[in-house]
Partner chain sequence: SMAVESEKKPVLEMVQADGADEGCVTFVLHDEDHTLGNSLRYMIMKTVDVDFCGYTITHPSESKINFRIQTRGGIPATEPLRRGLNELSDVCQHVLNTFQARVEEFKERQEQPME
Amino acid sequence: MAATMSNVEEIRTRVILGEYDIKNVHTSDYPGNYPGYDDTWDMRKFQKNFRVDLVHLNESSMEFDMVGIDAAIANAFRRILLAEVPTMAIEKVFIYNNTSIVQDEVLAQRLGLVPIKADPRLFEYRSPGDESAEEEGSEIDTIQLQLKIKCSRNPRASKDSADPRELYLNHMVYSSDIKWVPIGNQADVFADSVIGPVHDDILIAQLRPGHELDIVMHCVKGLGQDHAKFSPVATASYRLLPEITLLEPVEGEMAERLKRCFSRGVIDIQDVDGRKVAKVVNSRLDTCSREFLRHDDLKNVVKLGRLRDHFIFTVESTGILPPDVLVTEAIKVLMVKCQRFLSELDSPELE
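This sequence as a structure, only the one chain, the form predicted on its own:
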């Protein structure tokens, strides 16, 4: 009976990676699925088991653990981060002069994908209107940028030089050449903010003497589900926490081979009474490559699994907003969705 209960507990809490298959991948924690287990939703139980552990945070990336939730909720956070946290991006490109070799539509596409450093929470969505209203915009829903540059020969260049960096002036157009043109009272409202491209070294075009760009751009608030340029993250992903179990002691040369089968830092060799014994040090670093299954004498001494409710999240921001702010905004979006769903349930139309 104990063995049976242990097997059930493993199915409920672990995903097992076998040699030819992956077991226990389905969700099974719903009421009545397992005799003897009460899987009825309990808020107090959820609050007790749920936790978020911050592992790493800097201005561009973040790693944290979310423990005690179902895969559906974890995936909801991932999808919201990718597609439903708003940002500001270039939507309208007005090209007054372009004598470079880059076609207008290609140049507009390149400009649209340049991430813009501006807090979207301080702006409103553009309301649909006539064409003239869309072109003008206003200080509450539009950021205006300008790119005006002309390439010329460098009069101080050496006659024998063949280096374009020495021969020409302004021949490389970077995102740093894009300048913010305040609309209305934006200069006062955003006096403490630096609005413009997140990175100054994004190459936009290459010019030669006589080539000129004169462009005005309008940035608006949008969502990644409408266009990828509005997505605030370079990547947002999660994985289950690996669990590596040694079913029997692994010693000597086998221990050395086992260590090489895993990522660096996962397995360590310890000296126990003069014997070299393998020990699992940090299973979190494992990539679940299952390399040990290539060795006949190792495949039956290692059990590789993943904790079903322990998600390791990685969020890499494009630089528009810090990653911790993005996660907070994603949680707010999910809360609004839940509230809207509850309101629909209470709607008289459903009664």
Second form
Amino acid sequence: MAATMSNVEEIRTRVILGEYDIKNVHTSDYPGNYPGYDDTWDMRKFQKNFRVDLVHLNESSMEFDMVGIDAAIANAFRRILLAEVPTMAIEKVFIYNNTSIVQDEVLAQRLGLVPIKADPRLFEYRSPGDESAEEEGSEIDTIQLQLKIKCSRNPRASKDSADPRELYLNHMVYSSDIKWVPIGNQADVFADSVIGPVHDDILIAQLRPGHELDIVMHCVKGLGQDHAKFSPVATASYRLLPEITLLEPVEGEMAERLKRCFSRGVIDIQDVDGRKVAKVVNSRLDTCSREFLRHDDLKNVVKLGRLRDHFIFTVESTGILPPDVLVTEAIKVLMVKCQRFLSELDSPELE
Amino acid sequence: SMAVESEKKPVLEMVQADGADEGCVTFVLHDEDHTLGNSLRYMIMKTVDVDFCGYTITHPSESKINFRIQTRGGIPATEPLRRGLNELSDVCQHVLNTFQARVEEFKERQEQPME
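Got the form predicted on its own; could you also share the form predicted together with the partner chain?
Shown next: the complete complex, the earlier chain at its head.
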């Protein structure tokens, strides 16, 4: 559609979800694109329009709105949350004895994915270099954990019991069996914080009498880019705020059908002069299933769009760091990236 | 083999066509991807005297981006790059301050039980 005066605002600010396509997806407000608009970057205008609204926050997840920012930067924060905020995870697994039916490498992979509660900001990265096994790793870059468990028959079980919980002792190896072994001065530095797996009830392996596990693990600091076990978020995602506009008044039985086309709570039926009229009350709750497009009479009555600069972020943490700390760290990572190239530009440059 | 210091990995390179002026430069940013590429491209496109700004990931197996800037009016290309990086850094700082203020407010509101 050509950019006439009336729909310029819509092209600039809304993403329209049509029946067969999605319109106005890309950011277009660059200087020179629209005559009469001054789209040059203005920090003051950005600061005036930008706002953050916290909807929900607890130790494991948070939901917040970021309004007035472009998708490029919001996406950068999302990508950093997934892949570039460092955490500690088990990297080297020294298996001294594994007589269980779980193979060594499978066990090591499962151990790597267990989230370890240790503040990664208090540790350094391990410097890459030729290090021989077990000699590398000092107290500032390594956490040592131990898993030592042996399954035996329960002497007190009744004769005809078939329940493994009664027959065997230690037949399920949970993450609570992983114990921290402080090295160097870690016992003093981390005296009041408990270092170990975040969750106690992650099943790692199952054993039967005679099976034994004797494992030492080293945790190092890493990024989600390298391996997904280092990702600090269960997931971090955003969606744009939906906007539902009714182009005509919708009444009676059509209103009831319209209400069922959207998620619960989006459309309300109100009584106006004895007639039942549909009204959009909370478009934020909608998941944009576009169900109304399947009804021929409702197709042309509703206009579904999204606000291009209103991002509803959902950040779920794995428990290593609280979600608000994760978002703070992600923003700092982007700042550090900029500073890195700025200092490269300022240093004597070679072609 | 540990003595040679110039073995360190490059971070930023500039590639310029012979005979072109300082305004058309392709920067090669190492160890970067869409995260910095797209956000930096947005900040630089919002500058008035930039004719062209775009970035490519040359091959998905290599983590480097080719970032091209073409300016108008004889301005060296490093200038909008530097300004874009500074502005992106300022945006992050503002977002950080706003976010932390909201989190503080939210936590205080949660501690005071509503009567």
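Fair warning: this is a prediction, and the values are worked out from it, not measured in the lab. The term rigid core refers to the maximal set of C-alpha atoms that superpose within 1.5 Å between the two forms. Numbering follows the first chain given and starts at 1.
Remark: with the core as the superposition reference, the CA shift of residue 328 between these two forms stays below 2 Å. Once both forms are fitted on their core, a CA shift of 2 Å or more is seen for residue 342 between these two forms.
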